[in-house]
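In structure tokens, the next block holds one chain alone, the form predicted on its own.
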Amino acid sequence: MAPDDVSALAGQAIVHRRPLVAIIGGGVSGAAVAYHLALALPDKPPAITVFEPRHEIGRGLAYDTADPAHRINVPAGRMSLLPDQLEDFLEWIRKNDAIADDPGAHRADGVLFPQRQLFGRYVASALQPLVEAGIVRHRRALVTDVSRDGTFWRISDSQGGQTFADYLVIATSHPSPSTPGNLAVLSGHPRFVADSTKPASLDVIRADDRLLVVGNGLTAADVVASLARTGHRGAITSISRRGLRSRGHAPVPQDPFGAFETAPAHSATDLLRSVRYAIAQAEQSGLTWHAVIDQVRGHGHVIWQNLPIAERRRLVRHLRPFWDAHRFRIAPQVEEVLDQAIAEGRMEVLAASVASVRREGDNINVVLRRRHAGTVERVYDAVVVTTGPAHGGILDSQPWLASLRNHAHLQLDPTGLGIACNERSEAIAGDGKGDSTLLISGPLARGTFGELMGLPQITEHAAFVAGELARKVEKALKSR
């Protein structure tokens, strides 16, 4: 059922008390669970409450940005709230003439990379009829505490409200990046940006500032593109331990290549060997590495499930930076900005880490430890941290999550990528058993399900979680 059809669910009579499903987090992960759950039970939908402080459900941190330099990293034709209708977003764009004021969204090959906020509008527009019909309740508040109260989950929020839910879904985002310890001395510096995802955080950077960006991933690319749009012309040094920069998309569309499901690897070494072999074969067929990595992504769940925990940890520890650089590609418009800055000599990408920092007035003296090349000292006017989410700190990132952990309802996944859950996406409690009333949706379930950071996988997983919930709710209604 397409987003425009959901208004038909309004006015359904509910004979018995409906089970209440509470979803903490109204970004794409949480919004998609609410959307697919409502559609899965059109005759007797459960009561659904989404806790999201933003003014709309569906935007979240990723798609709430107003910066026109921020663009989706996946072609619009592969972005969709509906896993079985991959062009739904593209059709919505055409129907609403949504990029009429964004000519830069068009690429020469016809592929669209619109501004990121547009996808947030699309998801929000799909949820709005459900909110207006009263099927989904948008609670504009932050969750402050969650506890067990008999058979219910008691959820307290920043507006002083309390909600008692039969089922609870955790769909929050990863915690903000943690400031590297040796940069703590910069706390209070007027041009030290510890979290560039905060609105207007880059406004402190002046046009001629010499800038150090700590991190080389997607967020770093967004920072450079945003500053270029506002006229920054100072020198930029972008560093990461391996000097890996986010890659762009293939020059032409390609079908995924490789067979990773038929004989899944059972070790990180075997997986790496098979990927390299597939890339060599792809090149002989006139394809690029992009096709192989796309196949690995598509087969990610099977690959992950066949790896022992120890091998998953090896992958995370040694190969995740390489995976992130190749899997999470930057939009062509952003890639062009970075390429131009490098070609003009205004930007350098180094394999380095921060050895030491000292302040001299507003100047920031940094000693960089270059990989296999000794140290070098540089002077900067500004420093921006873009090291990515602090995955391992998720359960300490918010008091209510810490409380659930302290009461043995949650535990960290052994890979350190998120929250431990089973194959039904049920949170694994302290006793090692899954809790049928507590589910994890989105990237926080990555340790169990593998690749859950890209939008297509996020919506697929959300639809799966919604299906699990629908079966639980139907069973509960039948037992009454």
Ligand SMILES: Cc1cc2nc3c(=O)[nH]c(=O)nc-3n(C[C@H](O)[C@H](O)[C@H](O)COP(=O)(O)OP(=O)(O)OC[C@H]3O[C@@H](n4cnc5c(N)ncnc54)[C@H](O)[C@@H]3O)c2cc1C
The other form holds:
Amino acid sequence: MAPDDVSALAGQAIVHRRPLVAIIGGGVSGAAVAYHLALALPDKPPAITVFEPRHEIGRGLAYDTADPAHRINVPAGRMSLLPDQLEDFLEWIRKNDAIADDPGAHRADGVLFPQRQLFGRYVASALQPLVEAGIVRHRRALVTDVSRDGTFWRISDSQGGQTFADYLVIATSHPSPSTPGNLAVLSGHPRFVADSTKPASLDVIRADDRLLVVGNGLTAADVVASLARTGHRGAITSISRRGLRSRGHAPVPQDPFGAFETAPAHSATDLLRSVRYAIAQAEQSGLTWHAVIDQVRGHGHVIWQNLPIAERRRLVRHLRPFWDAHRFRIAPQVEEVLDQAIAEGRMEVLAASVASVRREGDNINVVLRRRHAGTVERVYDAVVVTTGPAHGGILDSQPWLASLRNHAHLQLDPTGLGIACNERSEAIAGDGKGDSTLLISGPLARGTFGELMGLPQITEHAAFVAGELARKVEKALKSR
Ligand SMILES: Cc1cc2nc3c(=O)[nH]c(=O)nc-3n(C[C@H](O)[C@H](O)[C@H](O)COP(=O)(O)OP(=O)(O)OC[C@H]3O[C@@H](n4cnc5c(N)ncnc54)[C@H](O)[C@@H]3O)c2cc1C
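Any chance you could show the form predicted together with the named molecule after that form predicted on its own?
Starting with the chain above, the whole complex follows.
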């Protein structure tokens, strides 16, 4: 028996006659790689193991939520597991009559924004037959260690298992937000929520609590919508450095507008100029900025590829907050909740940062440093952190990632947005070369591929990674 035919699990030797592809992370990024890889080689699929502690593969952080206030923020017609069949989710909804009990899913013009859990069900149900057929194995465990063992990746997990894989895909996405330093004094406070994406984390907030939300993006919007649903009526202050709120969708659907691929910009300034020009042109044609930003997003990979690293860094440093506010759109139902809270004077959105925090019993005294407007002191009963993923700490966020970095298998991308990889999505090792057996799928590859946070780009990228793996597996099988 050739050594690369052996995989051991919890001490028991298991014989694999096929190469083994291990995928760490069974959110959409990992699930979509497994799905497309299984389909790419239907006659001789490799053994595919997905490590994911959640009960189903395909949900991940975003779609493993039971909260009905959490809605997809991209119309259902653009959220598909199949990048070349954009209406697949819509068709699945129709076939399963899946929103019969959710009339709120429809916007006035008929565009659908269902609950996020439904999208999770759709992806999980696509993976389930592959799991049942034994083509994809769901290993319900957290990966705790990864090391190189000859030609294998040796993967240890929280169930005591060891798996030896020929190919490894990292699809764990970004780590949870890190608590801003001056909020650390709140650790242990009964109403300090450091990570609002944890199930039931908002249950500690009482109906009349005065609430500070640190961060103004989509997670902040989720928090306000969830609390409104459970009857929160206290005052809410939501802060971010620039006070930018995630924008809503265009009043009517529009096709993307602008030509960013034909003569791609070579500097951040040029790009900004061409985006502004395209927006002016779009407005003359009766469109809105949404159509232009959608085009930039669609052409994101080409735009990014044509920017030198220094210009990518400039973009990230100066323009990312503006990009995030326009590119991540808020679901209309959630936008309505926020607009109503603001109109009723219950919620204010400030351009501010936390200057200092002091506890007085259970009261939280916060000095806010307002942008260009001095400081102001407020008293809150609860504080929720929604500052977005902790990009900088990716390789220190889990011991096995740190170990792969320490053994020169991984390094941070030069833009600081993810893990360094080449155009084939192969991790760039310490010697500067792509490792053909170690691939990155999903948002962690965004430093190389540009826009890679929203579902449409994620499934497209996952299908690409699956194609790369299929090619490698076929080649390996032929050479045996
Ligand atoms: C709250 C939220 C809502 C969003 N809503 C939308 C939306 O409506 N539309 C849209 O287009 N985009 C949305 N996004 C963007 C989102 O990033 C993508 O749509 C997509 O879900 C990302 O999937 P992922 O698999 O890369 O990451 P995740 O969903 O984060 O999945 C990563 C998985 O890795 C697992 N994992 C981590 N460490 C380990 C380990 N050591 N061992 C094993 N498993 C591990 C985790 O359990 C997790 O399930 C949202 C993002 C968030 C955070």
